[in-house]
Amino acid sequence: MADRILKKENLGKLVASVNDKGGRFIAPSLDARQVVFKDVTKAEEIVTDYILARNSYKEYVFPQTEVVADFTVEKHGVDLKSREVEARETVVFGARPCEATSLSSLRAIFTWDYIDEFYTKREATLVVITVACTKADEACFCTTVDLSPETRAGSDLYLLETESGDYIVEAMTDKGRAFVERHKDAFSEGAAKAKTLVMPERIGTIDLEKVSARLKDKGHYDDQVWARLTRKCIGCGACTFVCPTCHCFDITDEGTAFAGERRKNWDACQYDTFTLHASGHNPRHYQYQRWRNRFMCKFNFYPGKFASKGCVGCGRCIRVCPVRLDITEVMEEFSR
C-alpha cells in the first residue's frame, strides 16, 4: 500500500472513527501540566508539541493493577474463578520510535515460559501509531543503544510530521494496513515534505560491548563501584514505573476471609521488600544492590536471554529521578 497523508484537520475524524467503532484512542494529552498518555475523545485534547509522554503506554497492555481471578471460601475449600480478558481495539497515537520497540521486550517476557493472555490478548488489539521525533533533550540517548528516530520496529504506522502539521503515514505491518483501510475516511493520498528529524547525539564514551563484558564478569559483581555510583538512590521506584520495558509484578489476594479478588500489581526491584524472604533475610539488603539488579537486568540478564532490548534509551528514568541518578553515567563508568 502506498504511503498516505493524515491531515491535521482529519485527526479528529480518526479519533471519532476509532471511538465510534468501539475502540479507544490513547494520545499525549495535558494532565496536571504534564504530557501523559491518556484516553482522548477529540483532537483538541491531543498535544503535538512534546518530546516524550511522562508515562509509558505499556499500561494499556500491562495495567498497573488488574483482577485476574475471584475467590470464595466455602466449606469444601476455596473456589477460584479466572477472569476473562476483554480486549478492544486500542490505538496509541504519538508513541516515539524508541518506546515502540519496547513491545517486543514485553512480549518476550509474557510469552517466555507461559503465555500470559492478559497481555497477549491486549497486544493483539493494540495499534501503535508512532510519530518520529523532531525534537529531543539531554535525557534522550536512543542512538547510544543503537536506535534512532528512524527506527520503525514495533510501529504499526510510522508517521513523519510535515511543516504544515500534517503527517506522512507509512504502514509497517499488516495490522497497520488493516487499520488504515478500516478508518480510510480519515486518510488521504498526496505528497508532502517531512520535517527534519532530530538525532540525539550518541554518547561517545559509552561502549555497550564493554558494558556487557564487565557485567558478565562475576568478579565485578561485588565491586564497591556500585555503592559509589548509586549511593544517592532512595528506592522510590519511579524509574521502573515509567520504564517501557520494566515488567515486574506480584500477585496478591485482596478481600475478606470469605471472598475476594486475586490481583496482579506492578512491582519494582527497587523496593526493599521486593526480595525479602519470609524468614526476614533479604539477599539485596542495601539499596545499591537493588539498583545493580536493575542495571544488570537491562544490559546483561535481558539481552542474554532474549533478542530484544532491555533499555531503549528513552530517558524517562533520568527525567523522573528525584535525585538525578543518570543511568548513562553508570554506562560510561563501565565503558572505561
Contents of the next structure:
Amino acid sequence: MADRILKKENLGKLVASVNDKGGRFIAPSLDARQVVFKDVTKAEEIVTDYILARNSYKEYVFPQTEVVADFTVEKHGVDLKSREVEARETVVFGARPCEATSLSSLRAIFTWDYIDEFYTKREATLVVITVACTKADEACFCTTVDLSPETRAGSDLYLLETESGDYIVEAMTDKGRAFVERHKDAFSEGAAKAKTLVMPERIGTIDLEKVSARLKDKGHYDDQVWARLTRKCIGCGACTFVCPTCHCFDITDEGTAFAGERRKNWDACQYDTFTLHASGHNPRHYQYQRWRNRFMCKFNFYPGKFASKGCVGCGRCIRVCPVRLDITEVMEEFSR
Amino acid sequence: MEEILRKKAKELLESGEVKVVIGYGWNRQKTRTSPVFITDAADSDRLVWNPLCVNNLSVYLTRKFKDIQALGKPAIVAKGCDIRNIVVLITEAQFKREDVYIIGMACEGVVYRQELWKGELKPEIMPTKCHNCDVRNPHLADFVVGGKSSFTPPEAPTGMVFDKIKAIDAMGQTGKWAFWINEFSRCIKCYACRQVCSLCYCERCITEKNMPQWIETSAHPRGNLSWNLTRAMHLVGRCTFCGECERACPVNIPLNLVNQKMIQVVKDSFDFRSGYDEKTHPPMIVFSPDDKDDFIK
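Could I see the form predicted together with the partner chain next, after the form predicted alone?
So here's everything in the complex, that chain up top.
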C-alpha cells in the first residue's frame, strides 16, 4: 500500500493553504539564535535540524498572557464584560512525540472541575503535527517516563522523516484526517524509507512506580533529601514556563482605577509569592519546598487524579535551568 | 587545583570553622557542573574545578536563601569575578567580611555557556568578561587555590559586548528604542535574570508589590519594558558584569549589553567600578560633599 507523503517541496503549499484558509501555521524557526515555535508564512522559515523547540506549544492553547474580561468602575458597581475566544485553525508543525502527549494533561486540568473555554475553544481548533525524533540529547528522557519517539498518542498527524527530507504521514485522529482532506493538495502518495528514530537511553536507575509510591507515603515530606538535592534552585520560573504540562496561572487587573482589563497570566509554583498568604505566612517558606511541590505535582498529584502524565520527559526544564537542577537526579533518588 | 580545593574544604568542615562549603559538582553524566553544598567533610571529594564552573555562587550567600543561611557559616568557592559580587554584598551591609570564608580560585577563564564546552577552553567560547579580566588572581580571599595567573587585560576593553555597545550607540534614539523593544519583546517574565543575580536580593521585589501594581506582570511589550528597565536601573553602580543574567535568560535577551553600558556610564560619571574594595560604598548609596554636581547641595 502506498504511503501518504508530504514532500518537502510541498511544505510551502501546506503553509500557504493553512494561511489562505484563515489559519495559523506554527513551526520551529529561528529567533535570537534559538529554535522556537512561532508563526510562519513561508516554508523557508521552518527549521528541521533541532531536538525540541525552546518553548512548548502550550502557549497556543494557553497563552502566556490574555485578556479574559474588561471592566469599568461605575458609580454603583463594577461593569465586567467577559471576552469571547475566537479560535481559528492553528496548526503546530514539528512537535515531538513526547510533547504531543502533553495536550491530554492540559485538557485534564482545564476541564476538571470547571470547563475553561479559553482553553477548550482553542484546543478544538488545534492540529498537532508531530515529527518523530531523529536526534536526542542528554536531557531527553521520554523513554524513562514510558514514552518514546514512536509514541503516537496526542498527535493528529504523526510524521516520519525520510532520507530525502520528505515526510511519511500517518493520520491518527479524525481531526488529522479532516486536516489532510482540507489541505489535500499538499499531500501526495508514494513509497519512501523513513530515517531511523533515535531512542534516548532509558535511565535504568529510575523506577516510576517506586517514585510514585514514595511520594504517596507522607513520610517523605520533611525528608532532608529535598534540601540536599534541590536547595540550589534559585526560584525562577523558567522550568515551569517551558514545561509542556505546567499550567498554573494568575489573574491580574491592569488599567486605571476606573477601567481596565482582567488578564490571565502564567504563574509558577517556584515563585515565593505563589503560596504567600495575606497574613504574611508562607506554607512553602524555603525554595526547596517549592521545588518539592513541582515534583509532587508531576509524579504524585497528576497520576493520582488523572489518567494523563504530569511529566513527558522532554527535558526542557533540565536544559533551561540556570543551575542545572536535573529532575531525573531527583527521580533517581526517589527510586531507591 | 581540585585536590587542594577538596583538602581545604575537608579541613574547614572538620575543624568546624565553616558549616557548609558552597562549590561546584558534576551532574550525573559528568558533562555539566552544578552548585553543590557540602556539609559533611566526607563529601568534600564531590567538589570539582574546571572551565565549566560558570555559575556565580555568591547568590547563595544572600538572604534569598534562608535555608542555606540557617546551616551556619559558609565557605564559598569563588572566582575573582564572583568575589566582586561578594564585595558589593559586603559594602551593602548584607553580611560582614568575617561572615564568609572565601576560597578564591585562580582562574584562566570559563566558558560562556556550558553547552559550548568541547573539552578545550578556546577564546571564542569565553565570555567578554574573561577577555578583559583583571581579577584572575582573586583580590579578596581567605585562601587562594592555584598559581598566579600572568594574564594582563588589554588596555582598551575588547570583545563582542563592547563592539555591540558601540554599534547600538550609533543607532540614534529611534534605532535604539526599536532595538530594545524587539529584544525585550521575547521576555517571558520568568525572572531568571533576577533570581540568578546575587545583587537582586530584595525580599519583596517591586514586581511583587501589587498595591498598587508598579510593574505590570503580564508578558506584553509594556510589561516587559517596565520590568527590564527597572531591573537595569536597580543595578546601576552595583552590577559587576558577571553575566549571570544573560546566561540564565531562556530567551537570549542580551542583558550584558545593558549592564556593561550602565557600567560605562557609572565609570564616566563617578569614576567608580564596583566590586573591588569592600570598604568603599557604591556611588548610588553615598552622599559626598565633594560631589561634582551641585543640584543636590
